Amino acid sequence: MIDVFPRESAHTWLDLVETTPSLVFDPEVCRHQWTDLSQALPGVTLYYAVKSNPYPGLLQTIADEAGCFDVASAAEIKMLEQQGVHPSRMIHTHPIKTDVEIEKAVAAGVTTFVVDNVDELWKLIPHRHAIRVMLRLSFIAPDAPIDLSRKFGAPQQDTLSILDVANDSGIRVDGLCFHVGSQAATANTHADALAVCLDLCQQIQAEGLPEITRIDIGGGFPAHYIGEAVDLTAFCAPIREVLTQVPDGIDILAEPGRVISAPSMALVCKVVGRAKRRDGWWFYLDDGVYGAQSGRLFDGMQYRMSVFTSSDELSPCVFAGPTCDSIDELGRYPEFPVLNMNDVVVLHEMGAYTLASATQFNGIAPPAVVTRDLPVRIQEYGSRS
């Protein structure tokens, strides 16, 4: 989606930044979404996936929340710690770690930890008696464009015999956990996996293995991009049925990344360059694939545009970020605006494996940070109807 306003009122923007491109981070926002999330996920406790954004102003304003984090490694726990956040609230959710970011978890005084294999509890034995671990299993979301089945999750037939090693072993298993993809477009997987897994915890109390005591179901909440703005509490609906089911003992918990971090965040663009080619203009932004825009290689997203020009005269066109290398590309357009050097670019939802896996390729540098209030607030492009 593209919006096209005068150039004149860019200023809304470029007053928020000292230099372009940079992102806009706003904590009202990132609040807004944690509360949206907790109240349409009414008694699941929520541990904000780090990797999706580790800004120190997001992690500080979702610790001021009093929330709980969800960490893949030493160097996301040291983070955390440096805003004063306790491991207590952490839970480490990498299904295959080294021996060496066990050790440094564990000595941080991380004790919740996820295996999807009899080899990961190997890993564990050392530290069997400081430690409870979650037993992660595949779930298949057919709606969830990013699929993390493949790579992580135990098949459903092979609890039993993993649950049987792990008891054998000495390892305290009291949790299962899933992810069903990100960027789901309903949560009827996420209601599914939760049913499947309660019906689990009866067989393995019937086998008279260690109780489960706690669900994890995982993440995949969807940020809004394109289209309609997402709805959390109807999204939730079909996990809140489910979870009418949950018997006492048994602790929900779930990992929202996207959803809390992508529209928390904004990215300032300008025009750097142009230029006339075979197939229409070409307009070189200052951000591209390399910078905060992955995205669009990683993950096939396409960010909501304001653009901010004086121009009238329509053409094909193409855009393109800073580096020299030809993948960096940001989309083609049959009909648009002829931009002129210095005009404004804002990409909005923007926050989400954006700055988490920007690089230096090229010697440019990611985009600035600053903290502000977003000029479009989530009222307007948010999760609420």
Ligand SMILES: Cc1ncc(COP(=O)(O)O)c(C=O)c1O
Given for the second form:
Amino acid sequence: MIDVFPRESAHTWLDLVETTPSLVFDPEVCRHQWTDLSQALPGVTLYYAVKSNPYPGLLQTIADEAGCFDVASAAEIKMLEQQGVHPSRMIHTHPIKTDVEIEKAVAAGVTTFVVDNVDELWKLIPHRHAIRVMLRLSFIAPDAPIDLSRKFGAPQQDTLSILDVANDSGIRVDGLCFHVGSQAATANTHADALAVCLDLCQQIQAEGLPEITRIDIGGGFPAHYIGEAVDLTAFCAPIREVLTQVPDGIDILAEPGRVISAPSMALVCKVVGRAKRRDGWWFYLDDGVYGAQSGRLFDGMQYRMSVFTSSDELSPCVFAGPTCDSIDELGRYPEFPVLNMNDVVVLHEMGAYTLASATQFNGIAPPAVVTRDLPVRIQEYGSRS
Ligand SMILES: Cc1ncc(COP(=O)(O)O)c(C=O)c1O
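Okay, that one was the form predicted alone. Can I see the form predicted in complex with the ligand too?
So here's everything in the complex, that chain up top.
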């Protein structure tokens, strides 16, 4: 999980950035991930989840691939419009929205919305002639560390009753959707949930309710932060098996975020402070959990690190971020080289839920972003893990 390199070789990374901390965005990696997932899920229309990383260069890269987008707010719609993306290429998938958010999205021209309860349906009644709706169902993946099926998603047994209400209210529900949780270890729950949705489509038809014409299998496709590289073709095999059972007339969508954005960026940091304390050496980096590394706290993520130092003295050590808060701790190691000031630390796979949730706490700015070729790309990680 941590590779140590000679300090002199840090120039490979430092030459790419003007300052630290900086995130380095590589459009080629982003394109590679997009193509890889598209090929692993043939016939599935991908909507990139903007929430995972709204960096304009990344949005533009996906837009140039003729990609579509999953948005959660009017602000995300605006970001996409600034990249020249027409709202017809967007779906609004936030299950809980304010009236103002709905009005803005409809005014912009977004026509697909998601609900998971009847109160949310009532909010859509004024716009019913302009929109189509997908009903989000809850399927919990036991192997996804970030659960998204407790906070959102109607129970499967409520499907027909919610669709009845929608029908009586003149709201066109033509889709089912789910999100099994982020960073799933397998696609088994995606596949099972898709199969359940196909069954539900038949029940919906038998009830005489309006036909379901699309099923959105959400996100959850993993990045390979540490350990083995993810083979997306192998990962998606269970989903492909169920895709063979999808009848004509039903389109399949997906909303990948992390798998596209995570590998597209690396974070270049420096040691800006160090101190020998009771529990060993503390090394303070210029980025921490209030910057691009909040995933350590929010999602329990660990990131692959490359450390560039000339030190060969070993000691117990603690990595910490630059803020005054005690929670801003990044990892403890029983034995690690005693780093020097300005030694360089590069964190890999840092594009997902990093920049998107970075704060200004203590007046410390989030990392800058530059667009460059990454010296080490995801295609090469497999052999190094
Ligand atoms: C509605 C929705 N779609 C897609 C995503 C993207 O998920 P992931 O990054 O796991 O692919 C999320 C993540 O929170 C989400 O809430």
